[in-house]
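Given next, in structure tokens, is a single chain: the form predicted on its own.
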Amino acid sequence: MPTCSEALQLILDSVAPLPARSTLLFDALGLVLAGTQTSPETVPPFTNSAMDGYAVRADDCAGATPASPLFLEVLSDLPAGSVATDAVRPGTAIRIMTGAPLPAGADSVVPVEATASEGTRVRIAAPVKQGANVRLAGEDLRAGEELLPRGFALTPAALGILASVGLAEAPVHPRPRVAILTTGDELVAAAARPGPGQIRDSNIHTMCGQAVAFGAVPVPFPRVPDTREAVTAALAKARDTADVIVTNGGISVGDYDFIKAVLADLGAREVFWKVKQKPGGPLGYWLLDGKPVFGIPGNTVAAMVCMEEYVRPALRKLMGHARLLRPETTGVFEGSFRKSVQDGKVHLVRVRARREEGRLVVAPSGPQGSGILSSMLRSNALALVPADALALKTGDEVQVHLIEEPEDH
């Protein structure tokens, strides 16, 4: 039975980055660019205006004041998406839009709010400093540059300057398509009303928002029935189907528990079942050819624990990321905690961080036990008690894992 550091390595070593693709950017945000991306254009194109206003030569306006104003000849409008047909020559300008290109002569822009129209003429009253208010060809991007290096998770800001250099596609790591299984005759949908000895399946929700949360495609399979025939039929489709499969129930060693069964019966290989945690010990951990499979245990809590401690950084692997771990830092915490027995596991305890005077304070979210969701609700951290440790007290310090923050290492 491993640690949970060793189960987590374990599943790091068994997985790589999905063979990338080249997806449109509509679809491409969050995702990981599996090569360098270089420019194959200059941006900007072509010198033009930053500003609506006046395309004039700098030294046509030198004197000009308010007391003593300076008239230019306007000989066109010029708005964005055009191209002069005139140059600007002493003693004129032309009035043009932002966006558009400089027109030859000129080397300024005169905002139009520092204007006044008369007629055919311009009002200047203040001197503009030679090539005030123009962008530069090429002042932005260079055709030939590195972009984007490989490995970049891309932002709004980067799927605008791939599309600016004519790049409407980008090569990178999908989304992994999580198949999830959730299994228990005593389970009903949400909406229904649930029978005697029957609850509601809120795994199901929970596991798919964290899936959609982690940046992965959750592909929620219906409800498997405790039959061996049933639970065959469905990890079949999911193999079939999905890059990833997750279990939820049907773990264990009991009667109706055919998981690892059918598991051996379809040749995957086991990497590991059982981790030396709580809650979600019975952990298990197979490759069904070569897909990562996990089988959760159904407590609520322990589902919720067991996907972002295990398969959120499986997940992100996979999508060629190359942080996978959320923040792990030492807090002080207040309150009290003890293990009904000493088990040599280590208990993941959620709890509320809080920062107070230069320290992480963490303290208990709620009852502990594995099915009280409403304490995960509460819960922003993980505190680690360490497996050969009995019990917590106000002062002590405490492994913690931020689970509301990004992956930094």
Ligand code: AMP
The other form holds:
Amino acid sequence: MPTCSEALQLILDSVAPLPARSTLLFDALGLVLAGTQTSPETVPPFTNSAMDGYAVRADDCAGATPASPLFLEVLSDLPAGSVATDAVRPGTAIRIMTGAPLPAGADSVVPVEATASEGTRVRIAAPVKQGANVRLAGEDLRAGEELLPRGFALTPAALGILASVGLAEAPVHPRPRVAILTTGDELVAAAARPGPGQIRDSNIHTMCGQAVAFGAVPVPFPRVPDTREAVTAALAKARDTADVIVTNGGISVGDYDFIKAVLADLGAREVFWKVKQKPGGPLGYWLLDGKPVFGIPGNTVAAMVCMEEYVRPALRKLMGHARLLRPETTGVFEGSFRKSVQDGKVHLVRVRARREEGRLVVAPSGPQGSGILSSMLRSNALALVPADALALKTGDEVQVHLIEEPEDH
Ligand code: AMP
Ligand code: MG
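Could you drop in the structure for the form predicted together with the named molecule? We only have the form predicted on its own so far.
So here's everything in the complex, that chain up top.
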């Protein structure tokens, strides 16, 4: 039985980034570049005005003061998107809008606020610095320069940079499609009224939500009854339609737990079954025709913790990310935690982490039963009680995984 870190390593060793696809910028936020992007163009493509005002020759305005203003003849109006047909000659100016190409002959722009229009002329009451309010061609990006390195996860600014040089699509690793199969005869839809002995299928929602938050595309399957035939049909369909398969429930040693047996029938290679951890001990991992299959136990918190600790890093590797894991840090424990027996397992305790006087303090967010989702709701981190420790008390140092990041919401 592998430890948590051995299990994670086995998973990560078995997956590689999905082949890159050329993707429209509107669909590419957060996706990872499969190649270095070089600029085919220069930005700005032409020298232009940074202000609404008048394109002038700085020399013409040299002696202007409020007491002795000077007047320039306005030749024409130049909106953004147009090109001047006149050139600015000594004693003249062209009215220009922000973004319009600087006309020939002009070297500076006087903002409209510093002028007064008088008939066909403009009044200028102060000198202007040569090059003032002018944006030079190429001052932002140069043709041939490296814009973004391979492995860069596209941000909004990166999308804008690519668009500005005409790269309307980018080669990125796609979002993996994750088939999510919840199993169990006791389950009914959230909208249904459970009959005797039935409960609602909450895991389909937590797990699909996590898949989205992790950047993947969840494919929720219809709930799978606890029969060999139903499990076989669902797994075969998942294999044919998804990049990653996650099954939930039916992985333990109950009489109706068919996932392991069916995976063996389908020829899947078992990488491991069971991990030295709690919750989520019965986690299994297979490769079915090369596709990762996570067999995750059904308890609500076990499901979320396994998604978080194992499925998330695998999805990130498939998406080409360099950083696969959450920020990991050490915190100071507050409260008390005790394993019921010395079981040699790492316990992942749901905690609320907060900064206090420069330290990270973590306190259990509620009861720790593997089916108690309300304490998961209130947690923002998992504290890892080591396999050889029996208890934690206030003041103990503990390893912490911070499981919330701004982009998750
Ligand atoms: P299993 O792993 O199938 O033995 O299920 C373990 C526990 O988790 C049982 O109490 C199930 O009723 C519960 N459970 C299984 N699947 C779900 C689900 N999709 N939503 C909520 N609870 C579930
Ligand atoms: Mg079950």
